[in-house]
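The chain below stands alone and is given in structure tokens; this is the form predicted alone.
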Amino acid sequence: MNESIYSARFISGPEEWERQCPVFRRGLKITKECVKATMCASSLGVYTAYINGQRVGKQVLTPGWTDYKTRLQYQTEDVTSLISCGDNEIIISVGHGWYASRIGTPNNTKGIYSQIPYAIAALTVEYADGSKETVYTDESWSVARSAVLMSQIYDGETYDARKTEFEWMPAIVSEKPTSILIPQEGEDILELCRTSAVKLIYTPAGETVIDFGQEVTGYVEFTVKGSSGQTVKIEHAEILDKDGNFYNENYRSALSMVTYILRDGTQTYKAHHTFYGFRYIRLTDWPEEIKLEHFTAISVYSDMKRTGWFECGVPKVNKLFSNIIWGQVDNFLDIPTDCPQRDERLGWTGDAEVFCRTATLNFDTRKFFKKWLRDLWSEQEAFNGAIPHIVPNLWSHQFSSAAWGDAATVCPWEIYIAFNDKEVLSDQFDSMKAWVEYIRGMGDEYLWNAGSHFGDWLGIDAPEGSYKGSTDQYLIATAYYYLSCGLLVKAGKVLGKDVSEYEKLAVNIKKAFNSTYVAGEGRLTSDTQTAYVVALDFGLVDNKALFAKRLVELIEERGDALSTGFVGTPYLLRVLSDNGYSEKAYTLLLREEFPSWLFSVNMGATTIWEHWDGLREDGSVWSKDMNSFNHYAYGSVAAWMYGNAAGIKIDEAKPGYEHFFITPEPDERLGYVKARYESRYGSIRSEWRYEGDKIRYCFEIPKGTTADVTVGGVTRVLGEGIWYI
């Protein structure tokens, strides 16, 4: 923690200003010889900070988002470099980011907390003699307007190159509390990766467009030459329409649009303080002749360590796991969003939940998981237990929804298991106690009966002008206040607490659900394919094959096809693979029609859809009201390829890999798996191949470690080494 930054002053533009984006400036003048200089600074909103004409840090959209309410990260740059003697002049561009941008629900049309966007900053110079002096955001500093006339999180950028001078006035001092300020927890918002345009395309409706081949989050970075006054106007997309259209429809509100006004010559430019999700770019404006060279979309995201790949013999598998990692990357921008493009962008709890486990074999999400479940506990305080459906929240409180809410607990145990990490669990212990209270307090005190629920979101199994699949949603919860149960007991054993009354309460939602909502031998009372997964996958039945057998009997009644959600589908695969189903699960993943994972691979997707069907067979859209393109629940099935397909498994008495289990299920239909995944020991890797009517396997067990590795019904512990069977 540095403490300067806490005698700071939040120092902003006049309120009229709304829309425009300010600068703050403010002189210092060296005159001894400096060995260190130091740089905290923070904004609601977003900001870039200079020096003498230099970027502060690497990091992009800073200080990231939280729960302004109560939290603001800042930032901590060693700027030595950046200093000289005699005259300096720092810089703070600000925009509205999160903060002041209008966001949260497609008819506001101003910010949630704020109209205008506030900075604040302090920069501690130390001398060879001993002292120092500490420059802080206060009446000494000056505001204008600044050449970014608007940036907004959903309706883009508008940039007037032309504007070079500006007119300076005092910033004014704001009585905002330093106290929400904390040292930056998440992962730093960087620049990681570059897409070249690959195609330019006239379309029949005659519009220009550029294709990068690939859906990002992030910004183009264009070259353009022209004279002063000419513009450049850019929108974006995620596809193209049946006929080969522009199409953004699916935007809803969200303008997502560049306007660059050109000043004289040859100048380069990409976005300052927003970002966009698309794979089209469609130039309304273009003062010169078009080069694809002069196109590049930038990625920006967390910046976290990748840590597990997969791959098979089924190059439409490959390209659906290089879909799932597109989909994470668009989607970790600081807080797990739902999608990156249209006029929403939030940190909806129930798609975290379920890509949670996925999330940690892709990438060591630790630190981003920590940063946001801290969010999430500051949030559900505000409710008494309950937890908000976004986070960070933007809305008057309205219920809480099993699954969704269930991020409290499910989340923090799998960063425990994944990484060996009890402070999350500490952290968050009295959220996910909080958490199950809440549930207790809804309905009957051993089943979760009361309240709406988003239900199997968007299941295929809905009724017709309904978004929740049919299965019973009191169903649902009363499984996931089981499941949260459960891992609250889990949790207090980790840390040493006394948990008995959880285990006590657990035994009876059991009970509980078995009474209500087993209908007969291997029946529920909700006949779907989600109601069978979750009670299998969360323990509620203890005749599991009868179960299992009627589960896959829905599966094939429908032509070996899904009909799970967002619910279902996350634990489809397992389910099946646990209870001796695993043919009929590579099935599922390899099914090529509607509804499948492969359906979109077919339609050319690049990220995950929030719909099977957001592109139909024919091109048409599913609809334009709710039809993403880079939603990454769906995802999930990763976890599967990693723990299934390949046999990768934690041991949860032995979390981070210490110990773990290699239990591989071949099938021949996908030639081959070569899994890997980087642990804190090293790599653990699962490798299987079809030669002739042989299996081969090779393993990898990193120092420090063991695993039961079981091939043909025979578990062997085996250490460190490379392995061959």
Contents of the next structure:
Amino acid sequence: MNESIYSARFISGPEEWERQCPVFRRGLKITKECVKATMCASSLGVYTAYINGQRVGKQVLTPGWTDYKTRLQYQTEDVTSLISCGDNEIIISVGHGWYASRIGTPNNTKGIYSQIPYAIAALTVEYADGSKETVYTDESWSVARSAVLMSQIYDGETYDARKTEFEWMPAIVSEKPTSILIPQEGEDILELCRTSAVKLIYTPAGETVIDFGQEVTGYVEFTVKGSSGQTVKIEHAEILDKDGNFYNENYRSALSMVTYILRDGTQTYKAHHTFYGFRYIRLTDWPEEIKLEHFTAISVYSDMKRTGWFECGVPKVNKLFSNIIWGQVDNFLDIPTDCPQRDERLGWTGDAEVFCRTATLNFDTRKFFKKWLRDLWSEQEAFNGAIPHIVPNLWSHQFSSAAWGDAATVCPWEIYIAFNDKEVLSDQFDSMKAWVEYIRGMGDEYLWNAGSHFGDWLGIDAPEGSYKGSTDQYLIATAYYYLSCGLLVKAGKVLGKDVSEYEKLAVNIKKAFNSTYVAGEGRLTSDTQTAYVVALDFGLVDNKALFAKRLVELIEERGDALSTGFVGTPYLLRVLSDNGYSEKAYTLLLREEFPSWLFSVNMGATTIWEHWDGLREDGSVWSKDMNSFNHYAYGSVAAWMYGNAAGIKIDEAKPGYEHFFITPEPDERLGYVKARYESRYGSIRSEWRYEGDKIRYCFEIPKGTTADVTVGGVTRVLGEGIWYI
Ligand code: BGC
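Okay, that was the form predicted alone. Show me the form predicted in complex with beta-D-glucopyranose next.
Next comes the full complex, this chain leading.
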């Protein structure tokens, strides 16, 4: 914690500048030998700071997105090497960011928190003689209209490279409280990957389009030569339509456009204060011959350490896995977003809830989720424990939806078991409890049979004209009530709290579920795949074999196809595997026709689609309204790849992989599997391979851990080493 920034003031340009981005400036004369200089900065908006023309730190889109009402992160950078003796110039360039861009709803034209952005900073210089001096943002700073004429999250950026002279005026000092400032909690947001342009396309409609071959989140960096006043205009898209033309109607109201006004000569540009989700760009305006080497897509995301890898003998499954990894990095930009391109890019709780386990296997998400969960807690309704649909929240009070609000219990638990991090449970315990109490206050005491829910969102079995799958929304809600209550009990026990009341509550919810939603031997009142999946996975029904049999019948009735949406899909294969139908799980994984994971791979996907048939077989689009090609939710199947196909499972009694299980489920159709997870103890590997009529296994168990490894029905306890079976 650096105290200095709390004495600084938020500064801005005038209200009437509206969409125009401001730049702030202050001089600093140094007359003594400086031994250390530290800058703390933040903004209500997004900012980049420079000292003497050099960038401060490497992060982009700082300060990230939090519940700005109560929590605003600041960044601290050592800037000793940027300071020099004599005159120094501090510049802070600010964009509207999440705080002041139009965001959250398609129709609003202005920011929800504010219409203009603010900056705040404190630069402390320590001298060789032991003295110190701090410069704070206050009335001593100037502000001008910057060369960034407009920068909005959804609409893109307009930049005038001719603008090098600024009309400075005194910055406006705001009364906004500094008590909302907190040291950065999340991972650094960095430019982490560069993707070259792969193809120049002249479309049938006569457009000039560049393909990067991969959908990314970030921005294009381009180099262009021209003369002052010429322009570059770039639009972004995820797909080409069935005729091969540029298509971005699914971005809805998000313009996602770069407008760049050239100065004389050769120049390079990339976005300053915004980002785009895209694979293709359309050059609506480009002043010279197009050379692919002049375009690079830069990926921007939270710098999480990669921890998980999966490979098998079916290239299409490997492509699916790669799409899942891309879907994660494209949507883990400081908060977990539903998608990175259209007029949403919001922290939808349900999406994060279903994807959390996969995310946490692929990357070390501990810091990332802990920060987001604190925002969830601060956004949770104090009076009744309701969880908003999106965190950070932009909307006024809403009903909470099952499976979405349950991010409050599921995500802390997943982070705890993956990293043995009790702090996440103690941070979130009150939030978890308030959430369970919210549910208890809805409907009958033991059933969550009230309110409106997203149901099995985008399930294939949705009635015509609806986005909600046909599973009874209250069956799903009551199942989640049970799940959340159970997780609260487990968390309470880890923390040594008395949770006996909730243990009883869970027993009663289960009873009520059975008397309300069980229709007879192995049958549920809602006879859908998702209903059986949640009932089985959450442990709501006892005679599992009968219910699992019905689930399999429902899959077979559809010709070995799934019909699940956001709620059923994440657990579908796991439920099949865990109930003795591993072969059926593989059949679904390997299915190539719609609806299936590999259908999107066959259609050229490079990330995970929101909708099972975002693109139809003939290349036509399903809809322009709810049709993102970069929505990670269905990527949650990777948890099954690690946990069932390779069989690496956490032991909740010894979390963080101190002890774990390996129960691989080989299937000849995959040929081989190699999975690796980098735990805090070291590498865990599970590999199997078909060789003639034999299956060869290889396991790696890191030092300090043990694993119960089950192969061919025999369980062995293995310690450190590489084991071949
Ligand atoms: C979002 C989803 C989200 C859903 C809620 C959509 O618009 O993109 O991913 O979970 O709304 O139903």
